[in-house]
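A lone chain, given as structure tokens: the form predicted together with the partner chain.
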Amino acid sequence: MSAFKRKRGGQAPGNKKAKKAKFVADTSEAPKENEQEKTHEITVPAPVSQGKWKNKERVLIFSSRGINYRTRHMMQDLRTMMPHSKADTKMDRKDKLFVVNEVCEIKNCNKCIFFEAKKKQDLYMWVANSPHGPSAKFLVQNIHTLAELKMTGNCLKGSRPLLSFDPKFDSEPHFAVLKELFTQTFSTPRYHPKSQPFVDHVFTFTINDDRIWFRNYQIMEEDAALVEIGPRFVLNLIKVFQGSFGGPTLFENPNFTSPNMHRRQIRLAAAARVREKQMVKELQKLKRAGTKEDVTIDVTADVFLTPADETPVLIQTEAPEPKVVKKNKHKAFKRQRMARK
């Protein structure tokens, strides 16, 4: 039960009554005619949309096992968000594909955005039309929630909210299926019960380095004034298939790389780098080692010898004899010689 805050002084009546039995009367029949509701007061609840709720389009949003808390989060705003949605169980990733066909039959439900979390850091989204209609799956990335203290803007739970395309989704046939796709899958049906009759948010879908950016805003003023309220993501189209879950293929995208090749090649990338390196330092060292030449030869040696006469060579094979040392008589002695100076 949401808690509703009754401003003191008084409301009138009708008003009153309209809050009260928002899950039972139809909400939009609260901003006219305040005087038939009066004299209803005691009578038999109106049934749920008094009619008027034509449009039954019912979403089934859930996942598989394995994802992190900002998909649940996400999951959680997007239910939020859509007041025409229904939640499920998460599915045991056993089961194949087609299963959550049989599961949006139980639950009664025409759409359904199931989130697919592999290896707990990749996300895919699969939005499809139940029965027979088409399906695509999509790349999640770059994922925001509501929860983020950036995002300012607040908007009424279940408001009905515009939906604004960029026109490049009228290009393409792929783009205007996605497109046809989103509409049916993100605008909640007027006088739905939960919905409340007011617009005041507005959903963006835009085509940019070809992936589809989602932004929710909240219309501040009547000049166009916008905050945004959240979750915000980028999907990354990878197929469009005829089947729900299933079928032929009618549309693959071409410049989608899987984020497993992606980290690969970046992978690849590092490793190739630095072979590379390598291989130039040993071609280095090579052509060092290459340069080098063991110097046996002096080439200089010539360079002094200068032709000259042959003379004998005189090789002696008795010692000379040593010197005759005269010693001098006459000299006197040092003291003297001394004595004498």
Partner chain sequence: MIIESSTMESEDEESLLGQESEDENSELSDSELQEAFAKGWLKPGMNVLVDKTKKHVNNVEGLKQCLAGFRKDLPWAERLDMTNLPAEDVIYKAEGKKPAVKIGDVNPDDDFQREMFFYRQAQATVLDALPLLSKHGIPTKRPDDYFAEMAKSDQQMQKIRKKLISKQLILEKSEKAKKLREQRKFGKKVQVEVIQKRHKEKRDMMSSVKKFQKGMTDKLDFLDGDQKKPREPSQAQNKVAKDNKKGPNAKRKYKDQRFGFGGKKKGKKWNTKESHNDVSGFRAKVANAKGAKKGAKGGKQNKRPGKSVRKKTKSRS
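Since we've got the form predicted together with the partner chain here, give me the form predicted on its own too.
Single chain only below; no partners, no other molecules.
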């Protein structure tokens, strides 16, 4: 008897099962009950896949070589918070900055956040619209990563954030340019494949002391309170360029002091303090030497001394008389005694 062949997942012809019948409920019997259920129905937002992804913003987040561990963790936190971001390998420090535009074109990204490290202690951040611009260069200060803060807040990974800007962003034109640049870069596009249909955290950009302070807060469901999640950092604006990573300068911060100059001022201030201490010590030595009293000299010793009369000055006009040399008396007496004998 030939072996019985069947398809994968199939069944023998003798063991065929009947399809389950579908029962359709009669809606005409209880229309009132259906209406009551609709009033108490909880609507759930549609899945992301059913929407149409129109705003195709992609952000490339990478850095140059020479960054420290804190910058690496902060860069990873930004990639986690921004599902529309992409990563790339570190760029060599010898390469020019316009090479970043080619990398963005290869990665199919139209926005870029580039971290540039110098001297292994200074961190600069570029936020650019590739390839036509504008772009802005910042000095990053006071970095605190997501793992370092250990905040109580926690948000869903891939959720879309709300962007909150300080009213000062509308007061000056260069801040208005930065506001639009931040809005296009940090906002997650709607219906992005990697995003979630929830809005449960807020990105805040606050201007204080001529710097931009970045904070990330979670929105609590109970009373809509804000709890900080992290990361946090401060951006000190240096320049705003018309092009991407270069071009004509639209704005230059007059209050910006480079880190090298800041460290030089600290060294000069320390040297001035040391010189001031040395001068104070020398003055104290001079005061001590001048105020010493000579105890060996008696101040009251010349109280009863009377000054002598002044003798008139005699001027000799004639030569003095020659002195008479007296002969030795002992030799004369000796000769007399010898003559008597």
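Everything numeric in this text was worked out from a predicted model, so none of it was measured. Residue numbers count along the first chain shown, from 1. Basically, rigid core = biggest C-alpha set you can superpose within 1.5 Å across the two forms.
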Handout entry: Post core alignment: Lys281 C-alpha displaced by 2 Å or more between the two forms
Key = yes
Practice task
Answer yes if the Cα of Glu222 shifts by 2 angstroms or more between the two forms on a rigid-core superposition, and no otherwise.
Solution key: yes
Exercise for the section: Could you check whether the CA atom of Phe304 moves 2 Å or more between the two forms, using the rigid core for the fit? Expected result: yes
